[in-house]
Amino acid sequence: MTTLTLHLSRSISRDWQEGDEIVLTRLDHDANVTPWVLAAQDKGVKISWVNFDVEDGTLNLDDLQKALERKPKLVAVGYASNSLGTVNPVEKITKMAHDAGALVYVDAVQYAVHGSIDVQKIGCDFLVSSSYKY
């Protein structure tokens, strides 16, 4: 997953600004994380965090609401978090994502073994996942 993201991390932000915003969470996987902290830095694009409750593992949609409202290039999220097993609720991060012109990422390889996925349902931009985990 780390390469995968790294090479779709580099073709996504070729496009990128010094100055854009891209968004990421403390309850990813670094898979899904440092590719995208990496092309960041290349481009002189900074990064929003958005935190999960330490009590119930869950994001903190709080959190994403306020980062989008910097209007990000990009959300990248985990579908489940490979720590918690903390299932993100992907169809709506993408819906709001979209409305604030962002692009989103999934990377459902904690999840893809563990339910079906109807990725046009979910409406998200890009939904990775590797065949290690199966």
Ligand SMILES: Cc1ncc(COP(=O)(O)O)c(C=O)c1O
The other form holds:
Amino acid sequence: MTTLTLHLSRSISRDWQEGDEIVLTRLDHDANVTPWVLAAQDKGVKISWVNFDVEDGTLNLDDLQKALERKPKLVAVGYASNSLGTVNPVEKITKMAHDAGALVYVDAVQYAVHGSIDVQKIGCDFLVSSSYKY
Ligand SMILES: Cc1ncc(COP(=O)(O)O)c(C=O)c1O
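Previous: the form predicted alone; requested now: the form predicted in complex with the named molecule:
Zooming out: every chain and molecule, the one shown earlier first.
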């Protein structure tokens, strides 16, 4: 997944311009963070961070909504957290992001072993996983 994301982030970021924004979360595995941070640094792109509630481990969707008001190019989000087990509402997040014109990149490494995945229902643009996990 890390290799895929390093590769895809280079392709996806080709269209980014200086001053654009992307959205990352504080709940994600580093594999869905650092590749985007590196691409953002190279392109002069700003990062908005979505925090999570330390009591229940859920993503702060108000943070996301605020970040989306600035029309980011991309939202990278995990389907399920490797550290806390939180299953994120990726279908809802995708709808919110698409309404703002952002691409959605889902890290499904932790989720894929626990549940079936319907990418058409989620509607995301990219969903990546690692077969060695299952
Ligand atoms: C949620 C999550 N994303 C990404 C990765 C990285 O996957 P890979 O080892 O295929 O690069 C892991 C690895 O444990 C993970 O738990």
